[in-house]
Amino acid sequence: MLADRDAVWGYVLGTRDSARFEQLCEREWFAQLRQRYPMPAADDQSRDARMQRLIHTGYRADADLAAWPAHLHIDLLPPVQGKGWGRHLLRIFLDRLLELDVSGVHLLTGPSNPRAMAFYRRAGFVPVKSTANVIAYGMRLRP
């Protein structure tokens, strides 16, 4: 987490095994937040419901992106972007990955997200998986 006295200013997180996070989930988050929050009528398009709604999807695994087991997810408010410290955050989590032994790691972002994936191939990713909403990166941590 980047951060001072005031105020939060980006993080990022992530798992190690894509797979077993959606174990964990399913066991630890999803089945009581789903009996919390039912599905709501089909007509409801509001923000809650939005949200109820991903609670009953759940999340999944890419099954196209075992190669790269780990994801993340980093995000910098722009104040502090393009300073290096995205950069800084990025090698302490991968770091820790090449600590536990992982092969890879992925990430996801929208192809209207220009400056995101520049940032991401300097960074060593590479684009693995495409659709019209989402770009998938990789970054093979060992062979």
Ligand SMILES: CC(C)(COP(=O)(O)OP(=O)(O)OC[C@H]1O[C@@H](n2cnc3c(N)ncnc32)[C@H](O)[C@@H]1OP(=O)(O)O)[C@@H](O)C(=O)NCCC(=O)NCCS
Given for the second form:
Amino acid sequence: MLADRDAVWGYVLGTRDSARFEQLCEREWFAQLRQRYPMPAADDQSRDARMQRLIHTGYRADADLAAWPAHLHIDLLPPVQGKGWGRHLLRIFLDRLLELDVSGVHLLTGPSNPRAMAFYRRAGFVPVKSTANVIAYGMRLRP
Ligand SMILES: CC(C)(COP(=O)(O)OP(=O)(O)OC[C@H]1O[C@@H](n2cnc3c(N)ncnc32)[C@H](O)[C@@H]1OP(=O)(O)O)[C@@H](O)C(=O)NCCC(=O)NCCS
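Okay, that was the form predicted on its own. Show me the form predicted in complex with this ligand next.
Entire complex below, previous chain first.
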């Protein structure tokens, strides 16, 4: 987490094992949340309804990305972008994966986010799978 006394400015988070994370999400989280937040009406386009639909979609680890078992998310607010903090947060996350002897890591972004694509390429990620809206980038951490 990137924070000072006034605010949280950004974060990096993820999992070392996406397949295990999927199982844990279903067992510990989504099953209970689906009871509490039923599927909203199809014409309900409120933010709450969109979030509730995501609960019912759940998380599915992509088997095509199993060779890069960890995955991550990184986001910084605009005032702290472009100052090296993203690279710093990413390094902390990758160092932890190396300590845990994880073989690889992936993340998802899209062609609508060229800044993120440039950032990941600069960090050493390479595109490993793409669809019209989503590009998966991967990085091997050991042979
Ligand atoms: C994408 C993001 C995490 C990058 O973090 P950042 O702190 O802005 O990036 P850094 O300052 O650490 O940049 C590291 C390297 O990435 C590259 N980079 C970053 N932004 C770039 C841009 N707009 N164009 C080209 N290269 C860029 C630079 O080459 C830089 O290396 P250099 O200093 O050797 O030139 C951050 O901008 C962000 O959170 N953006 C909004 C949310 C988002 O898009 N998250 C990712 C969702 S998939």
